[in-house]
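Form predicted on its own, single chain, as structure tokens, below.
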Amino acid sequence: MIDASQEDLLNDFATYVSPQKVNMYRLMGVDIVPGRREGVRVWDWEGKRSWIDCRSAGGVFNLGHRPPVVIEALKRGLEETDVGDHLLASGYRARLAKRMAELTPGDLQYTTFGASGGEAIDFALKLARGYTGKKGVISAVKGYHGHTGLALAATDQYSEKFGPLAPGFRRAPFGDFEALASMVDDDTAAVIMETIPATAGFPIPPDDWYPCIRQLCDERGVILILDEVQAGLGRTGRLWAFDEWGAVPDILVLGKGMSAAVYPLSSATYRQHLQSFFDADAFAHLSSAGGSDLACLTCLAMLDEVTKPGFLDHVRAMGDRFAAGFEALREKHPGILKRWNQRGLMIGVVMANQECGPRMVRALAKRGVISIFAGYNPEILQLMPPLIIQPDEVDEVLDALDGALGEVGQRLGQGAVSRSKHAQQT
């Protein structure tokens, strides 16, 4: 540990860091510098208070911080390799290829590693304009993908504040299947989606929605992209998030949960076809730090604890008892919580207006868990707790709800008179 208090590292974060960010750490309640972390919860620098992480990092702590079994992998990996030399071959980046080739239905066969969730997109955005020659690419309004090349030109409102991006990209409102397809014309090599779009606060798609787009791709002679970054890995219950639909990608792309809360790891999977790009040059993508042997021993080690058997049913069990908790927070909030998007541990809170968000996630922080809104629509608070989230830290975290709606109604004025309309309707 560095030997200083917690202010003094967060003024060395603003004078060498960010200023702009710290401020909106203290504005938000959580001006806080993460020291031990263990499971589902981080401490203070100073070890004095504890939260209940229910960011993860947007999926980054599946298995919760510093899990074991992954420390484990790590450590035996750093007795016997290092992160390798990305031009030549690999077993490590082999043998964890042929596992995702094993645990992906249909012809989704090739893998291709990165380091982060940016450079996986942008890989998979190559590769489609690379085997289709086309220069199309199709996102969703509030879509986001990522802060690097393509991956921002695929990102909604963000790209603007970067100057002329790539060219060739549109997009379409999120589940408004007859505007995509007007979109699609004979210059289109990319359809990209998140298969729940995080950062619009998880919003889940019409039934048809992506066995519509599969059959219009297919058709079309267009590429598939299905962003699981946040929602893959078993986040919804389901070990992919596209399993809600049946419709399986052309490209899955994968990150943040590859890698295993200690080494970073991103992926895009491919099925066969695609792989003929490759035929003139086997080189023509390249990756420093993608897929380093030792991410590939994490990863594996994270892959076999979210196969294990009734790991998903943990899952889902624990997002049915966040479903009966808001069932019963919005019979005594419903002035603030509107609803809520909802597949397993991927939840986000609808609330009443664009200042909940801020608000909820301040008041949560003095309650002791750790959230973020939705940047696109700060009506909508964000929940991914880790997936090894056991039933009392449920509770812990559903009363912190009850506490924060209670404490941000009243603030906003709303609370007790949404609750006098409310006995007035029923």
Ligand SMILES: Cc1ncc(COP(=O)(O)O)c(C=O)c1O
Given for the second form:
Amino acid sequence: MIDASQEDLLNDFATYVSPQKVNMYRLMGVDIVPGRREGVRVWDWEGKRSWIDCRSAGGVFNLGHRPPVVIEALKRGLEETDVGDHLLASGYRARLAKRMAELTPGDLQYTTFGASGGEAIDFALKLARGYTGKKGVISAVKGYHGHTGLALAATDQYSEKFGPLAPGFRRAPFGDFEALASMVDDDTAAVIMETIPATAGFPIPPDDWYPCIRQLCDERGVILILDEVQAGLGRTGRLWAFDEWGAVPDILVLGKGMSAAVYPLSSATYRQHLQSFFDADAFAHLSSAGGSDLACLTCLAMLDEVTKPGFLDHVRAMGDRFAAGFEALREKHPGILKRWNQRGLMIGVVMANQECGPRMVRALAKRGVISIFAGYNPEILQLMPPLIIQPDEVDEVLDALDGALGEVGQRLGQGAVSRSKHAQQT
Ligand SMILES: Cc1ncc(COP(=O)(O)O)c(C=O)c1O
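Counterpart to the form predicted on its own, namely the form predicted in complex with the ligand:
Up next: the whole complex, starting with the chain shown before.
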């Protein structure tokens, strides 16, 4: 470990990385430098306090921090290989791409790898435009796909400061099929959606949303790209979030959890026919760091874990435990906890107003839980614990939520009701 105090390192961070971020960390009560980390927990630099990580960096830590089987795979990898040469064939990339084809439905067959989610989204949009010869892209109002070129153009408010962006991008309200359908024209190359939009607080679309989009894309020759950078790899209690709607995308984008917490990796897995785009130029898209041999090895170890019998049952069971806890918390704190969006361990707790999110993040940090509010909808608290979270740890988070809701409710003049008082009201 670096020999320095947490305060010194925070000061260095402010001086040499970002004073603005450090100010925000202080405001949110997360002005820590993570030190030791294991499973669902993170300790401060000096090992004095610990937190349950209910952010998981948006899914990077699906298997928790420093998952032993993945670390073993990486260590073995370091004995035999390195990042590899991206222009040559790679046995590791071949095996991982084959596994992705086996794990995905329909004729999703080929995979191109990247190092970040944004890079894989950029590739997916390039492929859609290259294959169709069209320019138009429809993404969601309050959608988020990353901060790189085309991904940024498909992202909603975060892109506003950086115009002019790539032309041809438009936004449809998430869940409103008629509105989306009315935007599709003869120059539409792609519709891109986060299957469950993260930065909007995990709204669940109507049942016919994806089946209707799938049919529309088939009829109009439009490529359907689903971004499961956060929602994929078991997060929702299914391996792929889109499985719930039975509509298979033309291109499936993954990131975050693909790294298995130790080595950056992202991917775009696409249907067989799209590969013909590369007939003219096999090297039309390149990435020196994407799909490195070491990353592929760690990812294969991660996939072995999330596909083990019982793994997804566990995710669903822990999701149900949270839901039961939220029912009780809503009874106790009806003025502040309104409802929740949830699939498995992808949870958005909808609260009374926009002040609640930032206040809850701070109140939870005080009580040993790291969380975040939805960037586009600050009244929604996002909870994405590692998928390996255990029942007693779920209860610890629920206890912290109880205390935090009480504190925030009181500040906002929405104190908790005792059970008997609530019984009289209802
Ligand atoms: C849904 C979604 N797509 C894409 C990205 C971009 O991933 P990255 O930050 O690895 O570029 C993110 C990042 O948060 C995301 O949440």
